[in-house]
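Shown here is one chain on its own, the form predicted alone, set out as structure tokens.
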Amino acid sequence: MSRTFRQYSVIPGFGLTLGYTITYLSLIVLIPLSMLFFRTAGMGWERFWSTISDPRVVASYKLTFGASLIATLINVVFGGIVAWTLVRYKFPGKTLIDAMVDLPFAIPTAVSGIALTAVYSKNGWIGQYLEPMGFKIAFAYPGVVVAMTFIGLPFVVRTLQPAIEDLHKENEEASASLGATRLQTFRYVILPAILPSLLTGFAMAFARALGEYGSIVFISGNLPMKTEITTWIITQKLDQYDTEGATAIALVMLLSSFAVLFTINAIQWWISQRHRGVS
């Protein structure tokens, strides 16, 4: 007569942990976000459309999404270089530089905005040299990009570092011994290995830039139709007690973020399926 022994586990069974997970996510994420749909549903289609298609709001969409994309692409390139340097090389001060990457996580966003404004304004340390040459950073479009780049850098670096650490140098050396150039080695050996992590970092940095507020409102100047981000518009709606208008614009941003994350996940799934097919 055989006996079946249950395998010991520190964490409770699947049913209990799954129930806790669903309950926790519902209370923290799903229920609060679903209120955007319920609040917006009471507006009526005409008022909803007039709110989200207002020229001032549309201008904020263009600024927010455009600047977020530019800032994220900058972080993908230079954040990738930072991650590669921190993983592959040893040099004095490496620990300090590695800790500095997390500064945008640690300091309040308002402090970041004030610091960036102090540096890039007309009388700032860097701005006083750039503005005479025609490069205006603070209170202009580039200032928004700078702030979004600042807060998005850690997402790219921290997601890329483990992927770069898992790379085998022998594969790169084998590629070079077979006559491949550095560009070919990067394209066919390194990039496929780090691409899933790179896409994850891109998605996280892009989503973070879309929702950023504190560090941008100081350096942007919030000029109507020019440097107003969407989160600033939402805040102004709330200050005017236009809760439905704020939730309507917030719903557009929520759906846009979902679309971006869904697209990134679909690309990652396609890459993984293609990799399985090749292997």
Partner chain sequence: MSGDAKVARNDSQLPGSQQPASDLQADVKIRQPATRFRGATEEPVWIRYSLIFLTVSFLVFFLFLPLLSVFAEAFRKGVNAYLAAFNDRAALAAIKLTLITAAIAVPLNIVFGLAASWSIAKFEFWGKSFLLTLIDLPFAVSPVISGLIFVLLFGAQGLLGPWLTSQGIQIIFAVPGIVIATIFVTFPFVAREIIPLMHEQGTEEEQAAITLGANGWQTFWYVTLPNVRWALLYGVILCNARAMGEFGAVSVVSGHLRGKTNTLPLHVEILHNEFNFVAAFAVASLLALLGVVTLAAKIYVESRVRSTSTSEDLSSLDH
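Residue numbers count along the first chain shown, from 1. Definition used throughout: the rigid core is the maximal C-alpha set that superposes within 1.5 Å between two forms. Given the structure is predicted, the values throughout are model-derived calculations rather than measurements. First, how it differs from the form predicted together with its partner chain.
A displacement of 2 angstroms or greater separates the C-alpha positions of Trp269 between these two forms, with the rigid core held in common.
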Second form
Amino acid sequence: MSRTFRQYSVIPGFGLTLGYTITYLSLIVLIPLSMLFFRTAGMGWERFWSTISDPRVVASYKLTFGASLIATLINVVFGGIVAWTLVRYKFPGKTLIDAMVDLPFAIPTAVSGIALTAVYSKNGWIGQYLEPMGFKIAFAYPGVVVAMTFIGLPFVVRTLQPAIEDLHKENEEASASLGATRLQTFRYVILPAILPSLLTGFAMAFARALGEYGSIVFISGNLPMKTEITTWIITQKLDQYDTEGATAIALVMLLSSFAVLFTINAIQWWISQRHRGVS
Amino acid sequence: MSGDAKVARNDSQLPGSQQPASDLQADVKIRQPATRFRGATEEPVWIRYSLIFLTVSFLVFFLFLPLLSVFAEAFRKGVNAYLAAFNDRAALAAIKLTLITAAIAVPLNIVFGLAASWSIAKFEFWGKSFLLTLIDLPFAVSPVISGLIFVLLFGAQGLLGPWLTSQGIQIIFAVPGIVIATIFVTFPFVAREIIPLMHEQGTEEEQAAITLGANGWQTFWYVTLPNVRWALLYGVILCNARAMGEFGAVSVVSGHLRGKTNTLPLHVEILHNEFNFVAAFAVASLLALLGVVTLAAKIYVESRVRSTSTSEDLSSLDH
Amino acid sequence: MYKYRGAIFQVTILVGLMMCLGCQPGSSGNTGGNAGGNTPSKLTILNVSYDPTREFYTEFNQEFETHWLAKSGQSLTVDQSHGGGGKQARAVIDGLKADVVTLALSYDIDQIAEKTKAFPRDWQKRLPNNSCPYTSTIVFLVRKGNPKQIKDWNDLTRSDVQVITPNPKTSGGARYNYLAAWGYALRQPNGNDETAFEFVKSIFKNVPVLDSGARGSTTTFIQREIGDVLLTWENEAFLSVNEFGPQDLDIVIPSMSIIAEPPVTVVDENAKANNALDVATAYLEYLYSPVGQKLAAKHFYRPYSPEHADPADLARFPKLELFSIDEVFGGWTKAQTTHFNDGGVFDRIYAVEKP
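Right, the form predicted alone is done; let's see the coordinates for the form predicted together with its partner chain.
Expanding to the full complex; the earlier chain stays at the top.
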């Protein structure tokens, strides 16, 4: 019943707001982004394909997507724990820690990159202990992951926090009174409830990691075939006055991030629709 | 569930607010005998402490130490050297430009965020996920590309370049370019904060208001806006933080004219490249302090939510 | 009622958008010059340059502003923009209103000439010494006392030596580093392109970090203490020792190196639009004057006319065998396409390294 009710709405302003949304979206996002298609179109299929399938470029996709995935999974696990701890427990310094979570957001990425490199390189506060143990972080693959984790963390924590706060404790109590262990309650009661937010957080952190540039160029070392992220390849193309090559790779990046985001958005919207339908 | 209760529940979505259930829980606990085990919705103590330990150590290694290194570097040569970094014409110009940029970009994105969330959350239409993804897109676009697309559009070799040149209008490598790039980068933040909340709230209250004779504007102003005001404010805070801190995209369209087209993040880069590390990190710490201001604003927002929503929560318990 | 208010709202937004899009034609400072008469009393010109010249041009600009005021009565401000050479050239191509460009290599300026047609392609003939008022070379910066005993290019191929250089694809200085190593290998007995390739490849095998620009590499080497030797501009090496202290660093001069020729030119169309063709030309000519030459030497650039420089400054420049890009590589365009463009020799170094 509620479905048909929502489809026909007495609320006004749909045309105006959607019209405005689409106009503004087109002006600021779509038209500028379409320049990538526009410029790439001029280069012909053969050159396009050879540009985007060059071994060095492919190696950079692997690094970018692989490291983004690892960083986002770290963020989902640890960010989940952080969000849970911050919402459910009380401990000294909680407000300070809660505040710190937002900082990667406000600090320019270049500063984050310089700071992370300073801390994790071999004479840094952390690197000086890790490197003798054989863990090389700065100027290697883990450095890329560290930078991506750093910039993605707020997205996971901040989307999970409200969801955890919004959990109905009655459900957990019911689950416990029916004999479920805490772990079972988490698996069957809590996790499904926070899943949509977890997905949103995952999507945003993943997307952000894919696109990250400023902090990574400082810490990755930028070695061809090893630690070059895709955006860095794009920068190099631009510096060789190869705009078409740059836009071609940018287009690949854009379309793949769009696909990732779209899938997660669709899943998330579907889950929340179903959730609403049930309740 | 009545509309009233729904409002209360949705307001309580914001961080830090209290749950009616947890209030009850507290009551139950007090009545429990001291010998009873932990409550059914709590983890064993050791898990609790290890989670807290994990949280703190994770944040120390990934966040706290890198940030501390910024301040350590900034104050390495004492407070005077730190302050001297701001007593500089170029630094002041950078601060001014950063403020101007945020002052234009943030309001425009607020209006967009409200319009977008109204159309997306209050109505059902085909292609909604697609539209949502388009709104998210600037998140995923690498800053270098964000800058590049505007160069391709407005640059001298770009699509509109020749026309702009003939009109004597300079967009790229001037303030307008920086503003537009910033708008692009901060585009999703406000909308992204409001849409889930508005969606969750449904349309019952708006329908009631319309039925009672309110026009659309009144409904928005007196019913919808108050319901989402804290999400809106939170979105604004995030949007503003990003607008002031954006580096990559702005770097592409800025032209790096000292005292003219340098924002604070770019000024940091210049100082760093001049081996003036103390000043570079001092300016960077100013941007980190912005995060602290963000925090203060957030705590204020939360305290407001708590004071308004607890009373509503309590009344909602009666239903 | 609602629609009416909505319309007002929308119009306000549109006006706001238009204001930020269109109403600031004069905000860049350089486009406003066309409004004045023939000799406006206040003028701003923009010099777009690469990274290591900051300190030199900061001082030179002040000298020239005073000189110009005294000469013409016009009060002049010279704006500076610094960054990676390729990035800066691209900015000028994309519309950054540079009156003069002073970049690291002629290839970048050639690209500006080709893409914008704002000045003739034979711009290098307009000023003495191929439009290079000062030159430099590539030297080694090592830790104090040279613990790894790095003396010449062949030491860089030793497996116990870590070499720091920026990425030749994005840094002009790094291209000189690469070509200097290549030229050294060619000039060894039985040297040819094959041996040179293997030689340069074994150097890059020892490179743990490829920063995007010269300044980034300097930071990596000095602040992060990564690597045993930094390949860098001679002027950058001297500046680093000055900035970070001679107690930590030594400069090593190899037996031979490349002569780095950073050229300068007026961007005619931009300067004309800015009513600043005269002053821009005079600005570059002043680089060749005794004042300019003396300042260049002071900031560790090898001056075109050494007789104008302070002998004490000149004494800092060691004598070594120098070869030029034109001699060994047949000019910058050829060197660029053979070695650095995608699919070139530099890509092969990394392509074959990993199966």
